[in-house]
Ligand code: AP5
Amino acid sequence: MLKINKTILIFFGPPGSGKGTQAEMISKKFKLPTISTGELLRQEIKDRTKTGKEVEKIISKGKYAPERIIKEIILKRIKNKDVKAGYILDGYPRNKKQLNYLIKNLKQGEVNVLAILVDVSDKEVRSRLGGRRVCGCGATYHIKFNPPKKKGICDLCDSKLYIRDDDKPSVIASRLKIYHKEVAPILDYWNKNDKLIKINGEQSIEKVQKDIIKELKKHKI
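Please output the structure of this chain alone, in the form predicted together with this ligand.
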């Protein structure tokens, strides 16, 4: 069962919208850990675990990982003591089943929850993901909009950057299709409950960040 207290921020947005980039920045500023199901799954793949081997092909095709695995990795991560004051979710919940599970568990603790949608068009998504470069340590760059200091090398750990398997054009199309089908009903839920902040994601990384912080302050976070 999820143990929940205080602040929970949930980042939504299509693949490549910048939700991971923004979640990391907010995490540092508000001292809340980020729980990214995508990152957790990629770590399992990198570590060649049983889970990693099971999800590798699925993720590279842009499909969702099995519910059983998502529940497992979320529960494992949430047990960590660093989530005491709250946390940031990036990439979860992603369908109605996951939303219902989260809601069921949210009721059991005192919690201030807000959903943040980083809104960008499909056209912008394609342009961004084509230039994304990532590091095994979790850092994300863009060759034009957020380049590393040394070309192809991570600023944080000096490792070689690479292109994610699911950033191929055909896979991006499939991820976008699933996003629009599965995530829209979840956004409706937060919107109806007055818990949805919509941010224009088609601005510079810094401006998007400023807009998010402004909204969080309005909501006393």
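Not measured: the values here are computed from a predicted model. Take the two forms, superpose them, and find the largest set of C-alpha atoms that agree within 1.5 Å; that set is the rigid core. Residue numbers count along the first chain shown, from 1. First, how it differs from the form predicted on its own.
Annotation note: for the two-part rigid motion between these two forms, residue 25 and residue 103 are assigned to a common part based on which superposition fits each C-alpha better. Think of the chain as two rigid blocks: between these two forms, the small block swings through 39° with respect to the big one.
For comparison with the form predicted together with this ligand, produce the structure of the form predicted on its own.
So it's only the chain below, everything else dropped.
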């Protein structure tokens, strides 16, 4: 048996589950860089690259970016020197094809891989995303958890708040349908291999993090 010298933590969870937040917190705690496909794609969109413009049109409809684009940005990122001891994946793999690609590229015995599911119900997802409001200045609010002082108006710049395209009811429904269809087989794979950690995501951010750390310690991470 080869010595384990790299740790890879893979975060899963439906839209609005808070898995991205948890991934970042665990990243700091265990000093492992986070590789988020969502962040990588948003950066492409922000930079107005050719890839970014293509992706923006796709995700505004509640769909995922094409395989070729995901593979391209992932491969580019894992070439950095900061992933030598391991890394955290957020948003990848999203389907069976990506899972097979990942497994194929992991050296048996040298890598300790764990999948972490931040579990949240569809009802909770609709509440979290459907209530989110954003401003052009970058501020984000929630009509229930973090409402602005004036209804529909940004506290910082007095501009009118709006709902992101991917937070609209029809798009949320589409995102959830795709999530359940494509992610279920991936979770089943990690579960059968005793590599799945399931966490109740409908708790406070602090409690979710505490539960994740507790489970990681059981696996000697």
